[in-house]
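Shown next as structure tokens: one chain only, the form predicted alone.
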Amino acid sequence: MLQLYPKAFPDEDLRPVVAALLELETDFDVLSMATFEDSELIAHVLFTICGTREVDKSGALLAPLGVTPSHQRRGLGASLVRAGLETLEASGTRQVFVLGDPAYYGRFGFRTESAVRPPYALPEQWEGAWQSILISGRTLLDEGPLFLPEPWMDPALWRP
């Protein structure tokens, strides 16, 4: 998987981040999905599970999402989003949190959120940014901070 990341980000280090999401053996769990080409792995997300507890796991948050580059504006982000979301549906996820491009995460109903705060103050430029969907019908997350596992828990995570 980490392979990918370079090419998709190649402003940003996200590979300590999926690696240690990939490798947590605690009580958050981590939904990972993934389009291989000929045995090239070419898009991927995860999807990690929190709440606004620590007890709480009716949350998730989205991120990355990574496609290489030759492959982008195929539709393969928008299919591992969608196949995410309909896996949470199915675990009983509530709510689906994402820190990224309101036109593009808005085509899928995110809308911005601001309830549920992400573990950090985000900068003013990314107001918006900060986006939710609600999953069929279930209700809210209480208000208050996301709880997320410690390899989310670095700031510069949540800066430009």
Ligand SMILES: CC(C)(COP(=O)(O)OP(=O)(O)OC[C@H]1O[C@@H](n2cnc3c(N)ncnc32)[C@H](O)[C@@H]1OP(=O)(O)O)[C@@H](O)C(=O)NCCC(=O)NCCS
Given for the second form:
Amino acid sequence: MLQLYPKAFPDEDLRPVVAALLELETDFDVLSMATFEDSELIAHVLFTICGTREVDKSGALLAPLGVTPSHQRRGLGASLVRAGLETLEASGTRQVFVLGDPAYYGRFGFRTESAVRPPYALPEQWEGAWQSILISGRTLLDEGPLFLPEPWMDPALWRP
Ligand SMILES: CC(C)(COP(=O)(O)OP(=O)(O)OC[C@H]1O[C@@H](n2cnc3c(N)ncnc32)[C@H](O)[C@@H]1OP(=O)(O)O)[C@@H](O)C(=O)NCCC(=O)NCCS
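Counterpart to the form predicted alone, namely the form predicted in complex with this ligand:
Time for the whole complex; same chain goes first.
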């Protein structure tokens, strides 16, 4: 299933972090959503449930999102993001975070985030890429760094 990742991200091996997140058996949870065509995985997104206090699980980190190159720009990425946000809304999530291109995530309503910080300081050129969306009718998470499960606690995942 993880063969999608080297195709979508040829410069970065995301398979270890995705595999570790899918195997988590801790207090944290992940939401994994996938699109298949002829039993081949063609699009996948993970949301890691998190918060700004260790006991808080009212936030989620969207990452990674990947679509196999032959199927990009057909709305698959957007459908997974929207389906994920709807599922998280139904389960009580208040705010969703992402590190990505504002030109892409802005279309879903993500905006630059500064009160809640990623676990490692971002390089200057990536600062505008840290974004969040508040789920309608919910309240913002307390400010501070996000507590994320161990697979995310690798500084290499948070720099170019
Ligand atoms: C980025 C990605 C997830 C988008 O998924 P997708 O299914 O191809 O995109 P959608 O069909 O939902 O949306 C297409 C629109 O997004 C835009 N878009 C696609 N990739 C983009 C990117 N990396 N940055 C900004 N905009 C992007 C396109 O311009 C397109 O807009 P248009 O149709 O108005 O021209 C997918 O292209 C991908 O896997 N890319 C490689 C991995 C990657 O960069 N992931 C990003 C994680 S932050």
